[in-house]
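Consider the single chain below, provided in structure tokens and representing the form predicted on its own.
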Amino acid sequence: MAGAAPSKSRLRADARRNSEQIRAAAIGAFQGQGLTVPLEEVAKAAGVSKATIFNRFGGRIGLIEAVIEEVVASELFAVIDHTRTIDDVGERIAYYLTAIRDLQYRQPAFNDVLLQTYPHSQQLMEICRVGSEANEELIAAARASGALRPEFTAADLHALVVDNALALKHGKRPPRDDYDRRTIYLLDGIRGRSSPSGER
């Protein structure tokens, strides 16, 4: 009939659709450009406006919330999952600060996320405290194992990998082949003299 009123399942089917058009696109958007994208981006290429997405997410804080499972979270969390299996302390150190600077050379959203930038969201906080929890419960057992300096501390360890995002949010980025070398420069830096490459 000309004129009538859309259908409330057709006002909730078009809902549906808009939020997962703005799902869609945030999560390309953040980690593409990281968590502090403009949200004027994310709803041009969701089709919608601005307001559509405060009207479906309450804003950056429900949008980021809504999505960050799936931007960051799940391969941060199969990244500590993957080191718990690792026997070899050493090779779990290895693998542990290779994977996380990797994350963070291609998910510019790890970065935000390593950087507190929005400390009111709590899902992002509390992957802060996993990966701190993950972070104390590693090198815990590397300085027990003599497979670190035995100076080096978690602190130590979480600086690094701050100053890292720093360096990657606000500096030039590195070629990838001038960045995985430093990984290993900063391996061989951090190495106790029991384990296998740490002789001096």
The other form holds:
Number of protein chains: 2
Amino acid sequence: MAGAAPSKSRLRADARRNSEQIRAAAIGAFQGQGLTVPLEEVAKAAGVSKATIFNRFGGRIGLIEAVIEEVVASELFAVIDHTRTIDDVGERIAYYLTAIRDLQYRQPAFNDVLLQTYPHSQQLMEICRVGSEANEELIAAARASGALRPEFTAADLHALVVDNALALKHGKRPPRDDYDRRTIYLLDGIRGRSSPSGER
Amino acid sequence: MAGAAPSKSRLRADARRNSEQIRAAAIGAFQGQGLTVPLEEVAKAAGVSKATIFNRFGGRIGLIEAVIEEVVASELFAVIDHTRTIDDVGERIAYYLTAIRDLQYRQPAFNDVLLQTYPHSQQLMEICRVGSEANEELIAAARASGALRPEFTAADLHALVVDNALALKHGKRPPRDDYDRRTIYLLDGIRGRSSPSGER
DNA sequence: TCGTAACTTGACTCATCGGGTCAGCTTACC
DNA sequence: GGTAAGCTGACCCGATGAGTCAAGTTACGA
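Other form of same protein, the form predicted together with another copy of the chain, not the form predicted on its own:
All chains and molecules follow, beginning with the one already shown.
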């Protein structure tokens, strides 16, 4: 712990308190409205002025990077990790796509990461990269097992998710049960004919 | 023909010529870039100033209404009409969805109509209404014949098309063959199990 | 070949939006 | 209580594109 945040101890007490309030407000705002929420709104929720966000975090990207772990990265990585533990490839795909779409529905910020709204943030780009790798890994496994139709590519999967991100970002969110039903249509459309439900 | 455009004869020759040039430029611009193309650009393509568009058409909506028939309505109605001539319901659905998606891909303006970008235009709203009715008619037929999965609703079809409009409008267009492949995934995802190919 | 009304247009205003900055005041801390 | 750290309101900025208008130009009838 020592040395991890030496700069913090150099902060005055009020500054440290404000930083914490801003972080908390940012987490709430990003989760509710995505990463593009006006900084003014975050500031208001934190009870400080917009300029203080610039003082403490240097701007939107600094603020995002200070909280992105809690807002989306941890959840995304949990999904990816859990996906890897599923043996049956058909199930693995169903779980992955469902979980990603769930994340997209619940966390507008996730879509902003996915759509690379802030390409200047290394950290955000890194999250994207990890996601893409998970995609490709999954498609490779699917191809080997025939769980997906053979012509289905990683680019197809990517497009599926990105298009959904755009629809959620720019359109109006459907009721949850409609959304979930449509997830099933998607899964059925990309599944291979061979293993309709696999073993077990 | 007489009496159809009495106001036209009251226009001075240069005004009539400009109107025609603006119409032509608008058709090109709307087809290429959608209904949201800056009027300045239309004016430039027509070789007139932006103010002339306001003089002749009153603004964007007037201009849109003066050319929407040629830009999207005729094609859309042709698709709807042709859809009605197809006997086999499975085929009818496949044709309709494929044709609509083709229209969406080729004509950005079609997506603008669909997304109701200009709700103040009666004419545009009317086109939407006709489209919605075609959707519902199709879903009713599908439900009766079992060509679609029974839980698939008209709202699902609508969402499918609208989401695609948003993806095309805000994302980058995929290569045509990828797009068409994904159309097939969609169709396979919503088809009923009973009639995989129907009679013949 | 005028007179004039119709027409066109460059240059303008307006409005929206949110990022980013800074002088000057306030406050924590030694 | 001195002082540097910190905060903030008020500002500027840049981008965008719709819509307007005074002043100049042109078609056209007489």
